[in-house]
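Here's a solo chain for you in structure tokens, the form predicted on its own.
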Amino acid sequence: MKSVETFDAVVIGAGPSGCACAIILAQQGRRVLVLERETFPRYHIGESLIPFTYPALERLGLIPKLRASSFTKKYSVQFVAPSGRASQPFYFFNRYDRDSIAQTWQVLRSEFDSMVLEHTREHGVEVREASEVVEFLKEGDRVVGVTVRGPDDIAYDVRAAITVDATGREAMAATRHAWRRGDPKLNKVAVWTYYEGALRDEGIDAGATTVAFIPGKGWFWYIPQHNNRVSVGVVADGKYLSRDGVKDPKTIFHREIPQNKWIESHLASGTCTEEYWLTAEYTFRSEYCATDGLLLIGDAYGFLDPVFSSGLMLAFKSGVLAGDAIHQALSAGDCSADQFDAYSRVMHEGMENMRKLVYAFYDPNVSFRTLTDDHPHLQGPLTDCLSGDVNRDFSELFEAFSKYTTLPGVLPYGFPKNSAQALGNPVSSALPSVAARG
């Protein structure tokens, strides 16, 4: 017979959403077990922070760690053409506070969701890595907990009154109950490798954030790291990507590259250190964010195209929000699906938000700054969103944005399975104050 353990909630992956959740319900004196696949560290792509990551940053005690490493200073993000002329920055202390919100970090994910993991552990959270969980426990429709098979290949069942899926774009819930949707039209393809030696801009500009577009509305990526590492990678639709028949990756990487003559400038100085990877189709969302024992959370719960750099933010978000609303469902003795309709609410909202002005940037009809040159009093509006405030009332935004393209229509996904709620009801005030800015 398989052993039996018993937590109060058990959370499957050690990511930051993971993690996130796991912290909040500790700091409550909950029992948490994370149970991880992998060992860390290990490989992960998303390694910039947006602004307004620093709420949850805060909140779960990581601060003052952040600022004592050595990932390289954010303070701004760039656009440049494809002719190479760039935008003057974006300084985010233009508008936010400079000692908290307006300087963020660009992360190497190896490094940065180790700390994180060790700051999961010194809450008292049991972490337990090289741990796969292979199938979900469940009475009737309600999940229970989870079976899991060790280092020593051994098979052990976890029981719990809260299960929690944080295993990021595997999306273990997602994919077992075919719950996976994707997006009308943000199907692109993503490919993506490490420079060293790689020009970087001078000063406060060091780490700066730079979006290289290319013909078709693709773009670069080009985030400088510590060690005098760079992450660069191209995003457009596959067709494009994939013209002439080309469908080795670094084959595709480097016949883009002279697209955009300041990314053409800034790797001739550097060299490739890594492989080169590819995903394609990554945006969706999960139909359902909670059955009666289950939660949804980061990336296993949806993900959106990257161009805003909204991952880790959405991820802790997501785990901070979740690991309350777990808290208040265990003090009342329910963990049923309908406990985490406010949470599944600010997460929609949140990410329907950030959608819109992915639509909108991908729209070769929109450049933001004709709108805020059309509109200037939009302009902190449209700062705010990209930074990761996106819980706020954007309707003169996108009513102005609706002048230029056709923003999509709310996606129905995301919300408890069978919850008695509708989707028009506003989203309640019931969680405590923690990421509902951020």
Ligand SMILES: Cc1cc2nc3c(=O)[nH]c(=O)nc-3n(C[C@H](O)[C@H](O)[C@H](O)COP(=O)(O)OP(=O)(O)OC[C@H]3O[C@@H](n4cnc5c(N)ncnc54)[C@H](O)[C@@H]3O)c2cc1C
Given for the second form:
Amino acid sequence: MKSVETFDAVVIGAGPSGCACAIILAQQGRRVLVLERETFPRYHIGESLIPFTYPALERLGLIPKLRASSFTKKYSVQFVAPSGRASQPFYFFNRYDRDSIAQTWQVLRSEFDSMVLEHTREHGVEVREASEVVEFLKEGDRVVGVTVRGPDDIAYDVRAAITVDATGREAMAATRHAWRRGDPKLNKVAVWTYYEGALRDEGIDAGATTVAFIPGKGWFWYIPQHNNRVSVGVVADGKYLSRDGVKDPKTIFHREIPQNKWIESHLASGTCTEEYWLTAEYTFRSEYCATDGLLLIGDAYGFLDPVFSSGLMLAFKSGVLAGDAIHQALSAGDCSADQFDAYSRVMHEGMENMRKLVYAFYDPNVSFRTLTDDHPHLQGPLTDCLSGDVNRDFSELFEAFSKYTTLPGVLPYGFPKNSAQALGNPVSSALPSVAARG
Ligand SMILES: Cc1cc2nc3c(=O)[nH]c(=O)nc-3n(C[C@H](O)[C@H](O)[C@H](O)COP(=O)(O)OP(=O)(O)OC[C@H]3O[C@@H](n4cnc5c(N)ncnc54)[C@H](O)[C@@H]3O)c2cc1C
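Please give the corresponding structure for the form predicted together with the named molecule, as opposed to the form predicted on its own shown earlier.
Below is the entire complex, every chain and molecule, led by the chain shown above.
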């Protein structure tokens, strides 16, 4: 006989989205269990935060811990042409409050995720590591919990009014139910590694994210971290990166370095200290965000090309929104799919707005610089969307983009199953403003 335990909510995955959701529920007195397959610290990609991660981090009480940490402070982003010519850095404090939104961090995920996990435990959440969820428990179509395989390899059941899928890009619910929908135009490949001793810029530029272009093909990220470490990766179409039959990540990476003179010169003084990682086909959305008793958050709900580093912002935001929505649903005694309609519309709108900018970025006919030279008053909205303030009305901005490119149509995915309201009215006007502008 398998043993059975009961909680208000069970969260699968202790990444940023799962922990955020669990903390919000625990703050409201709910009994939450988080199940994590790995034992932390564990490696993870996704190391650069953007300014509008701040409101969620503040709500979760993580800002004092981040301020006391060794993580590199990030004040700006810059873009570099293949020739090596760098743009003027964009400093967030030129638009946002210096004491909150305008400074963010470059993190090492093994350390950052462990910090968030400990913080989650401090809120009274029970977190079990080395505990893999192997099955959803169902009564008819309703999800009523999960089956877990613990560290001793013994399986047991956990029942809860709501099960939260925060399994990251593995997207357990979307994969098992065949809800995973790719985005063919954003079907890129990323190859990355880490350097020590590579060149860092001076002063407040030392923690800047650099996006360095490869002629017409793709881009490098260059993310300075603490301990003299730099995360560096290249993203482009798979066909281009593997041309002439090259498949080995190390060979792919080193072949691209000379394609950008800034990257070449910055890496010249450094030593590659770690293995080479490769991932492919990563942009997707789940057809549904909820069924009765089940809610999807973070990357398990949808993942967008990382060019604008939006992943952690969306993960934390979805975790916080989901925590509030679940608390309300539990209070109403109704965790059916429709309870998560408002949650889905906020996440859908935010991802769609960011996705339009990602499409524009990859169109060689589009220059963000030209757009803002032609329409100086759109510099502000463009900056807001890129900084992660994604639930706003950007119709004028997108109208201006459509003179240079065809922006993608809205994806009809990511709403609750059974919801009659899929693709309802935009939500931006109904949302409180989270931005503190300086
Ligand atoms: C190449 C690349 C570059 C990126 N760069 C950035 C960046 O610069 N900035 C940024 O903000 N984002 C970036 N991202 C995105 C970022 O990594 C994610 O958006 C973020 O980690 C999502 O958090 P999450 O909590 O949803 O999922 P995750 O952080 O992936 O956490 C999911 C957790 O679930 C656990 N899990 C999975 N299956 C099970 C199971 N069956 N049972 C129990 N546990 C399970 C996993 O072990 C994991 O710990 C990048 C992504 C890629 C691919």
